[in-house]
Structure formats: C-alpha cells, structure tokens
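Take a look at this single chain, the form predicted on its own, given in structure tokens.
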Amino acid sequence: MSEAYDAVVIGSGPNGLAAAVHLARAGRSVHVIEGHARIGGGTRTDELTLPGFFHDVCSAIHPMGVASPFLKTLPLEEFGLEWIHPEVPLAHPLDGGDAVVLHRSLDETADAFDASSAKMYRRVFAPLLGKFEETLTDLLAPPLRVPRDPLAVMRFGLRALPSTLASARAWFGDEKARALLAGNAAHAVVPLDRPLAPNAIGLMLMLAGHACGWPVAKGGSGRVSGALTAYLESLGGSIETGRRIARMEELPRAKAYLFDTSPSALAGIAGECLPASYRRRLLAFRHAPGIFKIDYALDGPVPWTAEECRGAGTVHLGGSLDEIVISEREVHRGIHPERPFVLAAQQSVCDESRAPAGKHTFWAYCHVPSGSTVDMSSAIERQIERFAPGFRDRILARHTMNCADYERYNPNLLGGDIVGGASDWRQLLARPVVAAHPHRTPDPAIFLCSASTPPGGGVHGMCGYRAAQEAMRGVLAKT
C-alpha cells in the first residue's frame, strides 16, 4: 500500500477505535489495521452456542462506557449504539435466599443494610457521588497532571488507599454491605487484601452504578465497536481487517503509529525502532491472571432463589466477603478455587434481541491462574446452582473459553488476561513503564494506546484518546 496517512492504528479494540476517531475528528487521515477478521477487540458479539443466541465474547456490561468522558462526546447513537439499562444494575445473592442489590439510588441501596452500615455507606459514597463526573475525569487523566478538583480526588484517594478487606471490615458490620464492596473490588483481578487497586476499582464501579447505571449495548457489545467504526468512516477514516502485522516494514507509510496491543506485541513489531532497554521494560510488563468463561443458551430465565437477582443485568456469585477474599487470593497463588468468584451477566433480561422469544443468554466467568487450560465448568455451575437451583435444567447449549482459547482468539490477551495487565499499585504507576508520558515511546512516531496504558482496563476509550492527544501534541502537531 503506497498511500501515506497521518496516522495508522494497529488494533481495533475500543481504545484503538477511540484513538482513530479523535484523530479523524481533528481532520487527520487515519487507517486502522485489525488482525482479526472482524473489528472490535474485546467488544465483539457472536452466535457462540445456537442460532439466534447472541453472546458477548469478552466485555458485556458497560458502566465505564456510558460514563466515559470521551465516549460521551461522540454521537454514537446516530451510528447504531443504544444503551439499555436493566431493572437492577447489580445483584449479589447470599446463602439462605437473600441478596444485596446495587440500585441506581444510593439511599435505596443503603436502606437494605443495618442502621450503622447504612449510615457509613452514605458517608463513604454520598460525597464522592456528588463529584462523580469531576472525580472520574481527574482519575482518567494523564499521570502527574494537576487535578481540576484536588479535594475530590484526595477524598476518593483516602477511601481507596486501604485494602478492600480492611475497608469492608472497618466500614460495615453488615455482611451484605461487605459482600457488595468485595464483589465490585474483585473486578480488579488483584487480591482483596492488597492496597489501592481493588478498592479504587470497586468504589469507582459502585459510584458509576449510582451515577449512570450498568447498561448493556442493545444487540450486543459489538454495537459499541460498530458505532465507533461507522462514525470513524463518516469522518473519512478507513479500516482493514484480517491483516496481522509482524514488523514495522509491513505497515503503510504514516507520520504516527498507535498500537492498541500488548506491550510485548509492540516490542516485537517495532523491533529496533525502539531502544533495547525500552523493549526489555515492555517485555517485563506483568499480566493479570486469566479467565475461564462459559456462554449459555437457556430455555428460560435463570431460576434465582432471590427475587432481586431476576431483573439484574449483572450478578456477582461469591457469597461473603471472606469467601471472595479466599477465592481471589488462591488464583494469585496459582490455585484453581473450588468456590470461585463468578461474574455473571444476563443481558437478555433487558435486551430481548439477544435470544429467541422465551429463551435467554447467560454469560459467566471466573478468574484462574494465567495460562490455565483447566475446565472450570463444574465449579462455575456449582456456584450458579448454589443460588439458582435447577439452573442446569435450563441449559440448551454451552460454549467455553479457557485462557489458551482467549489468547488464540486475541494474541493481546496474554495468558487469558482480559484487563490489559496487572493493576496492582506498582503498575498503576508504571503502565507500561514509569514515565511522565506513558503513551509515548522513545520513537516520536510510535505510541501505545491499549489498556496496558493509563487509565487501564475497561470499555471507555480513554487510553486511545490520551495516546491520540500525545500524537497531536507531538509528531502530528504541525500537520
């Protein structure tokens, strides 16, 4: 291909597409190259089980998508994206038929706890919720930038700094409140007795649930990437699929190259364009544990014992705080938990386009040691049956993916890591390396824009947006 572009983006996940859109909106010529036959990265939807059952291959629920400071500025609804909010954003069943629910209303959520825990829940979350948009924008900003609202960021940071285990025990005497915080913090894929990352991610997810909900994309998560692609093409950008890049020499000529890939993939493709010392630092980037996931085609809704779970878009299956702490700790020790913490989504309870009339889809995964090929189906289904007896009788078909399957599906998901790298406190500061401008590389024309850069994992597009900003300030500044 002889045509020259202002920018070429390698990878079409939400971050790669966000980078391309931001550059195209600024009038730059942009070309996206995707190795898979279809665009989307972690936002694809396929008929994985039976005809007419549409399953999200990776990401499924999008609190950060609807909250994203960048995605909110785009007219994606004009290009086919429609957010649907379930009746309940999140439910967390407990033994004995009870459940704790994250409602959109902070007060409705708190009122389910004992008086002391309800008071503390409001004390923790109400001040943060009042400054949610400002705090989120600051937390998703480039590192070392002075916050627009330092007081709000400090207030969030003080709550996020301790471990989730310590915070849950200090804040709440009510086991339901403790479990709710633990389930959200477990999204970090970091042991809950470690400081900062689990608590920060758990608090932010809960705040997003209160502020803007946990919606699904009507028709599947593929509609997110589809809308971004359609908008990019309306701006003059172009996309090429089914083309894997192994070396820089295979890329079209461009002034800037933005990689929506893992750090190791960037090191391999860029080769000697980058100093050996920098490549070694990229290769030393640590990845998170992987996942084992099951997609189900069901003959009816999941028969939850707790009524509150039946209208929830997301269900956390892990029982008490202590159980979740043990499960996540075992994963990081290389152990496959007998009682894994299971993250489940039932998109068809609010989006009937996902399955034939009267049928349902169900999406469930657990964390496992990196690279695992162990079949966790029985362990996952025991957890589901624990809170929904008779679930197995509703199963029409299953589709499973282990860590190796995910890495084959997308080589950037190393060891089955779907969050773009370990999110412990060290890699919150060094993502992918310690640098004032982490999206830049020593080559002024090469940038990294994946979830392995700040602000990290999630379908928010902010990593791509920030990398595109860096390119605009640098090599594309005079274009």
Ligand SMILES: Cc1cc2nc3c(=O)[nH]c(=O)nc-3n(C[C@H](O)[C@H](O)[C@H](O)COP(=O)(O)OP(=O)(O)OC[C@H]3O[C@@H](n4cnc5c(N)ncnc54)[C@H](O)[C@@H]3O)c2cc1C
Second form
Amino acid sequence: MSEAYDAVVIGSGPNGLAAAVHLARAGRSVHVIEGHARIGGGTRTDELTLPGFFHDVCSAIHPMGVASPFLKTLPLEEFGLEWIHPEVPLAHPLDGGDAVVLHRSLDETADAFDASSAKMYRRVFAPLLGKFEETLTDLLAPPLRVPRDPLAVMRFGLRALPSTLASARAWFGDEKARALLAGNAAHAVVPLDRPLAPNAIGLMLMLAGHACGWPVAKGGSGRVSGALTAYLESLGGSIETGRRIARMEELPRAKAYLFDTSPSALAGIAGECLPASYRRRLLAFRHAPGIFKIDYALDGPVPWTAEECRGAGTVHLGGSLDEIVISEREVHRGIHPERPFVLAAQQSVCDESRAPAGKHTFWAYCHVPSGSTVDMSSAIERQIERFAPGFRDRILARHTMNCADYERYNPNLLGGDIVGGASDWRQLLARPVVAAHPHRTPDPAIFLCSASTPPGGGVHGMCGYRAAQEAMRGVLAKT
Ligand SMILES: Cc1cc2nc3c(=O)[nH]c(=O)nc-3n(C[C@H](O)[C@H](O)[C@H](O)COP(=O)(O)OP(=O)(O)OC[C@H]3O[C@@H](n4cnc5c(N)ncnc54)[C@H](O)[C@@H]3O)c2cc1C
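Return one more block: the form predicted together with the named molecule, after the form predicted on its own shown previously.
Time for the whole complex; same chain goes first.
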C-alpha cells in the first residue's frame, strides 16, 4: 500500500511550519498535526488581558525572523505578514536617567560611547557587519560543516569565544557599551562568565539590529505562523489542530516524519523505532532555565525617565554589566534574583493595532530556575519602576505565566525553557546529539526539526528548513 503523504510534520511552531513549507514548495504532499487548539507554537497572539489588547504569548521581537536566510525567500507579505520597525531597535536604561541605544546605524550607536570605547565598538562590529549575510548563513548551518566563508566565521568566532564578562571589560571602558553587550548576551540564558554562547548570541543579535533591525509583526507574532500556514495551504499542504501525538501508531502513513518537538518527546513517541542508545542520548539533552512573564494592558505609554526608551521596540532592564552578570548567574544556581534582568517589548509604540487608541501593551519576562512557580511580578515591576517611575499607575490589567504554565501551554517548553534546550558551548555543538547531520535520526524516516536542533532557539525557521532538506536528500530522494 502506498503512503498517504510524503511527509507528516508533528507540531506547528515556526520550525514545523518552515519544514512543511519547504517540502510543499518542492511539490511534496505534507500534513501538519498540532496538539494545541491553534497553530503557531511560539508565534501566537491573544487578548490575554482585556478585549482589544493583543499580546504576544511567546515571541515578540524578530531580528532573526527578518534576517532568516529561509524566511526571506518566502512570499509571506502576500499572506499577511508585515514587519514594522520601531524608531530604534533597542534601548537599555541606566540609573541616573541615562540610556544606551542600539541604533540601526553602527556609527550612531558607537558615537554615544567615550572615544576609546567608540573606536573599539567600530573595530569589533564593523568588519563583522560587512560580512553579516555570509556569516549568518554559515552560523545558522549545522556546526560540523566546512563554512562557505571560513575567514568571516573565524573572525566572528575569535570575538565570540571569550566570555561576555571578559570581552566587555577588555573592549570597553564605557559602562554604557558594557551594559549594551551584556543585555544582548543575556538572551542566551547562559551565565555571562561562560565562553562562546553568550557572546556569540549577543554579537549576532546586535549585528542583526544594525543589518536588518528588530521588527515586530504587525498585528502580532501570530501573523508569522498565520502567513506560513496560509502559504502552506496555498501550496496544497494541510493542517490539523487539537491532536497531541503520543505514539507513532497514531500517525497517518507517510514516507517521512518530522518532529517539531523536544528530544525527550521524540524519544517517547518514536519508542522502539529508534535504538535505545539514541533514545538515551535524546533523554540526556539538557534544558535551559525557565522564564516568568507578565503581559500588561496599560492606560498610556510606559513613563520612561530616559527619553531614548520611549520609541524602542525592545527595552533591556538590568542596569550595569556587573548587575546582569550576577542576576544571570543566580538563575543558574537555582536562585530567584531580587533584581532580575528583564527583557521587555513595547510593540504598541510602533504597531497601533495592538491596543485601543491611546492605550498600550507591554511584554516583560525574566529568567528563573527551571520549573519555577515563584511569582516574580513584584521583582519585575520594581525593575520597571526603577527606570519608569509611575509605571504601576498605568496598569489596567496584567496576565502572568510561570514555567509550569508555559510547559502546560506547549510541551516543548520543558521547565519553562524557551530556547529549546541549554545553549552552552557543548549543546551549541551537540544539538540534540553530536552528529554531522543532527536533524536526522537512526531511522531514515524520522527527523527532528525543532529549536532543539541547529541553529537553536528563535523564530527563524532554519531548524525546520534544514530538517526538510535532510528529508529531501534522504528518504524522499528515492521517491
Ligand atoms: C515567552 C517566550 C518569548 C520568546 N521571545 C522570542 C522573541 O522575542 N523572538 C524570537 O525570535 N524568539 C522568541 N522566543 C523563542 C521562539 O518562540 C522559539 O524558539 C520558537 O517558537 C521555536 O520554534 P519551534 O517550531 O521549534 O517550536 P515551538 O514554537 O515551541 O512549537 C512547537 C509546536 O509543536 C507542538 N507539539 C509539541 N509536541 C507535540 C505533539 N506530541 N503532538 C502535536 N503537537 C505537538 C506544540 O504544541 C507547539 O505548537 C520566545 C519564546 C517564548 C516561550
């Protein structure tokens, strides 16, 4: 009997949808099965607080979406996706009413620092920016490959290798420049005194800011998955929601199965289709600490003391380099920081469709130990009030989610891990296991396509795209 589909994708996060789109574009029959009632995984938008306030439940800011070598090739604007760029990508307020800003322009960013830090900023970033596209394409490929531009990758690697703490102190005397690097590196959810991952992720985000900006999706991040879905359906692909898969036997017949799931879920679902030794390695995959998030409906804009923060899409609230280093270190030691590093987004400053006229949405989270159910609302609000006194008076409603809430919402977010697995240097290379073709498994029909594969977390679709390429080169090439 012939298979019903060429490929079945389990999970409709941005990676599952990217995999499905790539296969459907190649003329393959594809069916996506999503466990949640709605498609999208980490790209959904909901009225979480009050009617008329549209909040991004997970992802909000999309430097990697707009820069993604795969998403860039898709006609997603025709299917409802519009990127909106705030006045400035990122602001980072400091005590005393000052703020450091990541502008689109490298020079404008550097000019705010003292002369020697400005010179160093240009020396570090300008050569990397000149080769941004080439470097990004190489860095978003599986790690054990010969890069297309080895020199550019080597230049990036030399800057990324040391810890952020060491680099920030060696490169910059100016506290503002140090804080800017630290805030970006903290997206890695790895302590900033560890090598490679924090600096690599921080540098890449800053370069993306200079090269492409940090946009939001007009109407909400749900438009990213909405556009991918609409495009997929236009190519003949089909989608089914509200069906959580627990065993291979529940799946329709197909030549290839692509799992947009955690490694442990794949091990459980695939069972004896995969050798016990490989399943053990999947189960040994380590997850990152979790997050606690608050979505606010506000009566007006956030009353930032620093003018520069008012038009920024993203705001990093954590003060100095040293302060951010301590708070991220505490999280990894199982401590809930009193002064957490807070990542905040104010989508409604550039996207009026997010809230009723004159009102605003505000999205803020901090890192917490894995699985935490501690309410971090007060700690987060103290950090916001520190840089925006009077913030609390603007709150109309709030909606919170802790690690357990996130894991219930999406089984990929194990213990509240939002990056698909710890992204320290070992798991940047071994994602989910050390392999030349990490999206493949020992069963030629089964692939892993989630953020637990290279290149890791973020809305860029590259994990799904790479897994789909592997399926096309492998089991689907024969048919
Ligand atoms: C709070 C938060 C904030 C974030 N902020 C940003 C941001 O601003 N910018 C950014 O780029 N990234 C951000 N991210 C990260 C980004 O959302 C993820 O890296 C990305 O969504 C991963 O995509 P994915 O397709 O691998 O998995 P997911 O998006 O997690 O999707 C997996 C899907 O698979 C489904 N699924 C899992 N198991 C099964 C099963 N057994 N059967 C059926 N369906 C199943 C799930 O229900 C889910 O819909 C954030 C994430 C969170 C949670």
